[in-house]
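Below sits a lone chain in structure tokens, taken as the form predicted on its own.
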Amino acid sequence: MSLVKYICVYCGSSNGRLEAYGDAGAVLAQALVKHNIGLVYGGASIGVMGKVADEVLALGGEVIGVIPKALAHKEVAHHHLTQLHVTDTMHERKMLMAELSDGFIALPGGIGTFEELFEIWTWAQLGFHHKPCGILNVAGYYDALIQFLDHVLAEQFVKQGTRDLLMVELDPYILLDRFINYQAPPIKTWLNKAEI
């Protein structure tokens, strides 16, 4: 039986240029519901975020939104969720999302999505959590970032073990299967002081 009960999805409160971004969010939502996995996300009713949440809800799945008070109006908080948590700060938002989730997936989004992804990946590197982290690379959106991360690896600012902690897939079902079967590596085998 899978220990993955809730997946946190980081993604944009905008729709982006391509319909493929929102469409991929809907397919990820379908994969989550099929695996009986609840969604944890940023609580917005708009953009890619809203599309993921709406699809999970439409299919009878569970959706937990977490949004700071300062963004509840700007990001148009979704008031039809299973649960909506309103936090005082962004730091509290991110911490609660991390605590509620058993894994983390980034869909296309902007700098907020990047910041959330890099922070949770860093926490995995440091051993603050032992949960899977991944990118759903929709329509090549993350190609340049993946290429840059491989450059960072080649330039020896991260080790292979750190790079391997961030899974990348094109298919949400494959990514979820990897999450469900994930076993965190022992950190002492690849982390050293030079990387902290």
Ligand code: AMP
Second form
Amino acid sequence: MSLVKYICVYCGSSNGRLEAYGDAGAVLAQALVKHNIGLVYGGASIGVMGKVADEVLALGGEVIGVIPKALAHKEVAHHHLTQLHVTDTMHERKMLMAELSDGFIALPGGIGTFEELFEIWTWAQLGFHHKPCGILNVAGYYDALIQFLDHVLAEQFVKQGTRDLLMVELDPYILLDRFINYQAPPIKTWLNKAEI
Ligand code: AMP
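With the form predicted on its own in hand, show me what the form predicted together with this ligand looks like.
Let us now look at the entire complex, which starts with that chain.
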């Protein structure tokens, strides 16, 4: 039986330029519900965030929102979720989202999405968690970032093992299959860098 019960989705509080971004959120939502996986996300009703949550709810799935009180109004907290946690701070929000989730997926989004993705990937690199992390590269949105990450690898500021912790797929069903079958590699952290 799969150990993946909840997946955290990081994505834009805006819709972005293309309808494809929101549409991809809806397809990811369908894939989650099909696998009986609950959604954990930032709790907003707007942008790609709102699209993913609305589609999971429309299909009868479970949605847990986590929003800091300072943003509950600004980001228009979604009031029809299965559960909405309102935290005191942004750090508590991200920590709770991480604790509740068995894996992390980024859809297209802005700097908030990047910050969340990079933090959770960094935590995987350090062995603070052993959960899968991935990007859904919708309409080539993340092509330039992936190219830059190859540059970072070539310039030896990141190791191949760390780069490999971040999966990149176009199809949410393929990404979810990889998550469900994921076996975390042994992590060599900066603590035992001498062995790397
Ligand atoms: P964005 O991708 O910028 O539209 O933001 C997506 C989500 O990330 C929103 O729920 C933002 O509240 C959140 N966010 C923005 N800045 C940060 C940050 N520094 N740390 C964590 N989350 C953030």
